[in-house]
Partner chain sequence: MTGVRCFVKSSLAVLALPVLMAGTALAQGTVKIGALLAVTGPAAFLGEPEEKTLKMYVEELNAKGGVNGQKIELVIYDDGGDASKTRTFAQRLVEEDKVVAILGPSTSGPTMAISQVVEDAGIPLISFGGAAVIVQPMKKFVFKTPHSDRMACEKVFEDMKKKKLTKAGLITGTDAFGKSIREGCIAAAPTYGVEIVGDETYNPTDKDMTPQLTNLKNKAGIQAIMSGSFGAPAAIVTKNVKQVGVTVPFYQNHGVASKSWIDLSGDAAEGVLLPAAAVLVADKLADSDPQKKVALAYKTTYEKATGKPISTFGGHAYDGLMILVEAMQRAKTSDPKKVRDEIEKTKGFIGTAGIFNMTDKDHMGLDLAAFKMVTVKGGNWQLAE
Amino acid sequence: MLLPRNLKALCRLWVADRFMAELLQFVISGLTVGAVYALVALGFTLIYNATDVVNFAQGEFVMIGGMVSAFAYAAGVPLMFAAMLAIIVAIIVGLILYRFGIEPARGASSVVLIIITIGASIAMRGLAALVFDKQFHKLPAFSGEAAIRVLDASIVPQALWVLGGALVIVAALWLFLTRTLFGKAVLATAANRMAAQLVGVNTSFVMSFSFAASAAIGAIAGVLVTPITFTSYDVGTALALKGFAAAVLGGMGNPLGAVAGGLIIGLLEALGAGYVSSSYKDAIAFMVLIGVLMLMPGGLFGKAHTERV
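Taking the form predicted alone, show me the structure of that chain by itself.
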């Protein structure tokens, strides 16, 4: 009787080990893709706070970062300079979007501004198909392809770059907003644009800066994730929708909430694909978005507000 009991205990231990290894693998994958969603959501939040615009072209900045860096690297440009070129191009596109799309329509309704950003997204996607191509492209991993083993789970080194890059960007943005004079001007513009103008803040420059910064963040996300997921001219649409869902989940306008929302959606996607079905992977973000809008319109970390009429 001793052998069967030992055998059962060994079987339970093996099943538990396999479950933990599998769960850890899903969590790592979810956090990696969630970090990208978090950066996209952070771009949404920056622009929304400064301009009250929901920029549905935000995902296209990720596409620009991936495509420009991939093509520049294929043309012989060193990887670091290819990444810098991609970020510069994305910033220029972001400034053009603000100068010729958003600023002339500043007095228009929110619906009109959203339609402008959707139109800009379609135009940027079409131009990318013409300038580049419609194939998938990849960058080499920054630290090689050899997987790192952690408790029977495999971690590709590039995932650490994505997570570390997201962490650095979030920390740098927090320090900028809370420790610099211009960062406080951005916060003042987000809180009350008219009051910021009255105390001498150049709100037009602040708004153009928000588009440039969000474009740079999107491009960095594109450069970091392209060695893992590939890129093409049309990857921005899904990223914009999932980034928007993450921003709404965390509380629209809350930077830390945007990061938390992105990580949560990434984890839900990975766990849902692993334990339910990969067919529902892309639907999870939209299910979360619908649920939040129905049950918690302010998001997880949004602030309740009232308006006197």
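Residue numbers count along the first chain shown, from 1. If you superpose the two forms and keep the largest set of C-alpha atoms that fall within 1.5 Å, you have the rigid core. Treat the numbers as computed from the prediction; the structure is a model and nothing was measured. First, how it differs from the form predicted together with the partner chain.
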Contents of the next structure:
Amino acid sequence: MLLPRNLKALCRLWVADRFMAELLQFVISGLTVGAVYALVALGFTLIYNATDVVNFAQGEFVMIGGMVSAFAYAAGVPLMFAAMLAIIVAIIVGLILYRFGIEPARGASSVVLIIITIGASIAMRGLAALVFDKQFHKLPAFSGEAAIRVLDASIVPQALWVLGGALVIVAALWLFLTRTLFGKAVLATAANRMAAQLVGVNTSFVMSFSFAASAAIGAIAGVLVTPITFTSYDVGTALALKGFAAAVLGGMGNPLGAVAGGLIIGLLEALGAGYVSSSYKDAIAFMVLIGVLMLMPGGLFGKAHTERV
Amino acid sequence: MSRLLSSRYAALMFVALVVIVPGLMLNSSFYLRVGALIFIFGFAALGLNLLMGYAGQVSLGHAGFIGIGAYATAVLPTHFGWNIFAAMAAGVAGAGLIAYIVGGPILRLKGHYLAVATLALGILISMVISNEVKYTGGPDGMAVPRLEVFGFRLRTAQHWYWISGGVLFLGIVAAQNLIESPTGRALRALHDSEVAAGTLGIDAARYKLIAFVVSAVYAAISGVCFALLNGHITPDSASFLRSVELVTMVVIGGMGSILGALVGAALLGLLEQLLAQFHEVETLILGLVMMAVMIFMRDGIVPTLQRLLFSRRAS
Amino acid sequence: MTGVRCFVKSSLAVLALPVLMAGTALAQGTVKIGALLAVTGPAAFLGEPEEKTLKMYVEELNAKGGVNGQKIELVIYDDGGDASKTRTFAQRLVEEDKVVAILGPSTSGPTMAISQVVEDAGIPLISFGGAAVIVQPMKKFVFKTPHSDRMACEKVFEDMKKKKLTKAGLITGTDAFGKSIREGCIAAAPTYGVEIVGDETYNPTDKDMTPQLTNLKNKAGIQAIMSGSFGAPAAIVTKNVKQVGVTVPFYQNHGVASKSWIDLSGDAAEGVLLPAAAVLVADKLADSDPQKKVALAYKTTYEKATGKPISTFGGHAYDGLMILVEAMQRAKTSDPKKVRDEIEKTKGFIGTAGIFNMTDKDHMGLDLAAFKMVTVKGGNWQLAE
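Please move on to the form predicted together with the partner chain, as the form predicted alone is already shown.
Now the complete complex, all chains and molecules, led by this one.
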């Protein structure tokens, strides 16, 4: 009598164990991918807050981060400096985009500004194909390729870098916005540009800054993920699409919402692929997105009625 | 001059000229095909312009409706033995129905939230198209049966040049009638201020839905023509990038301008052919042109030109 | 009304511009060959080496006096992998550039979209697309040089059969190539006594495939995993296979047959098996192998000219161009119909992909022998047979 019962329990334990391991693997995958979406969404949010522009070239900053660092590294530049170079290049591109693309069109309707950023993203892609090439490139993982086993799931060390990097950026951004005078100026500009200008905030500087900071965040994301996902001249579009969806899911303009939105979309995709159907995993994520917006028209963390007039 | 251009008959005359003159002068089916594509996408952009330029709502998923029209024309006769005309009608009606069902809830969303919801809708449609390989042939696409009218097979670019030109002309007439009807006035009031329109007793939700359904029907008709012109369709026709292209045509040509949609479609269609010689810098130039047009003509090409013509006459 | 007239005129001028530009290039004593390649877009990694190969070899041929005493003029358009765009350019090649033959497109969907155009025009087309439907059912003017995707499955299943493995899991992309592999494998499996026990897919833009691979790994009785992927996702799948600890044999396919896949996958590529054209292992072939000379020559020329390692993709363009040129030489004319007849008579042509024997029933002319089972050892290709 004892033996069969034991066996059954063992069996149940084994099933539960395997279930847990699978679940864990899906969650790890979802969080890693989600962290990338979150960083892109954060870039959207920062620019949107300061300038009301939805910057569809945000994915291209990730591409620049990956491509510049990969090429610099391949040319013999140490990883650390290659990454820094990539961030600097992205910041310069971000500032150029603001100065020559957005500023001259100040006051145009938001959809016109969107088309400008889409044009910018197409142009950046074309330029990257010329300057670099159309092949895929990689960076070495920061701390080795050997997967770490947790229970029966496995995680590559670089995924921890991505998650940790996202965490650090979010924390730094939060501290900056709430604890520094300049950060408060950014928040003030986001809340009411005219009022901010009246109390002496240099809003033009704040807006350039938002582009530079978003570009830097994008480039950091690019450097962090390139060891896992590789990079090429055209990785930006898909990232911009998911990042935009994440930013809106979280509530456009809310940094915390952007992060939550990114992670949720990443998790939905991974769990969808794991448990439902890998062909329709993106469909699942998008259906949940539509569903959430139906119930909460301002996104998860957005205010119910925030209409910018 | 400007009054002439802005009057509805002048606009119609202009379109008729743009269709007929090149149609008679060009005898290469390559040019006729480029022209037909411009008319077909111009037609879809025209519908989208009713939604964007008049009702003030953005959609990033309209290629999905093009896909529904195109694939209904191909799938229903091939796999279900439908008559092709019935299939075409079903595609257009189906797109309108889907827009009606989905439009109710999602048009409550505003601005970027609506943009993302429509984007998701468009992606869902294109995902079904590329995943249901059994019916749609998947990413490699499928052949479209040829259209026969009284035993006459419509298949050359020349046929479709004139057909899509005619469809475009009718589409413009219909759009003009809609704009000048009470519905159109209500839509314009909505565009200017939804709150103000509401106080005038305009049922915003209803009119937005009308514009959404109409624009979806325009897109589906354009999809039907696209499928029949090409004879083979792939999921590209319903892709997110195609949706973005449509929005770009509308905004570059001029939101709220009937001719704008056509001019936007023409600009993108011709640029593609002009830049083909220099394909290394093609993407770069395309992006820069888009930026430049929007920076220097933020109202779009047609409204800006109209203003220029007007001010010259005044001075 | 002057404004209107002016506008019509100027728009006509814009329309006419490409003709003028094409007109200047028209010269006596040249034969025009068109090429439609996915130089940009998701299939750019195919279009780029194809374009380089074609340009390089046309230059070389012209330096040697061209074909039938005429210099070759190559007209390349970038189709971006978009079917409708490809069709427009195909019409442009036929009507404006008046080419005698078309090489490409790089991918299958666009090839299907333009086959009617070349059939109507009576111009031979040699596609670089993989799907079997391009030549099955056969179309009079349509040929192709790459192995059909289904053949990759057959080669893999043949190998599995040898190793007495019968239960396979599939992981394929939702793009055209992945779908083609997936269908090919499902169709070919019963012939080799293989059962498909797992069938997972991913999107070409996905960044992580561990959920799908975890599902495959945990499928009861699974004995091998076959992947249908190319480009970056192929490397991600390869790394993820290692990460989730798959222990059964892992097969990739001919879509990853470039050095860049090994570089991207790093250690994870070690020991992965895949069917590929001989050109990949050119220097490792036995001296008696008839393909060795051609494969080695292509490898040296390409690597010298571009400074980049070869892929089999550029090889397909080489095969297409050379089959066409040899057919023109045999026909002693560039008349499209006569050239088509000669292409169909291609016998024993040794190309990078294998030995081509075309007939009026087979417009590809390759058999399973064209594939070599290769593996990766020490970061380099190695024959596995």
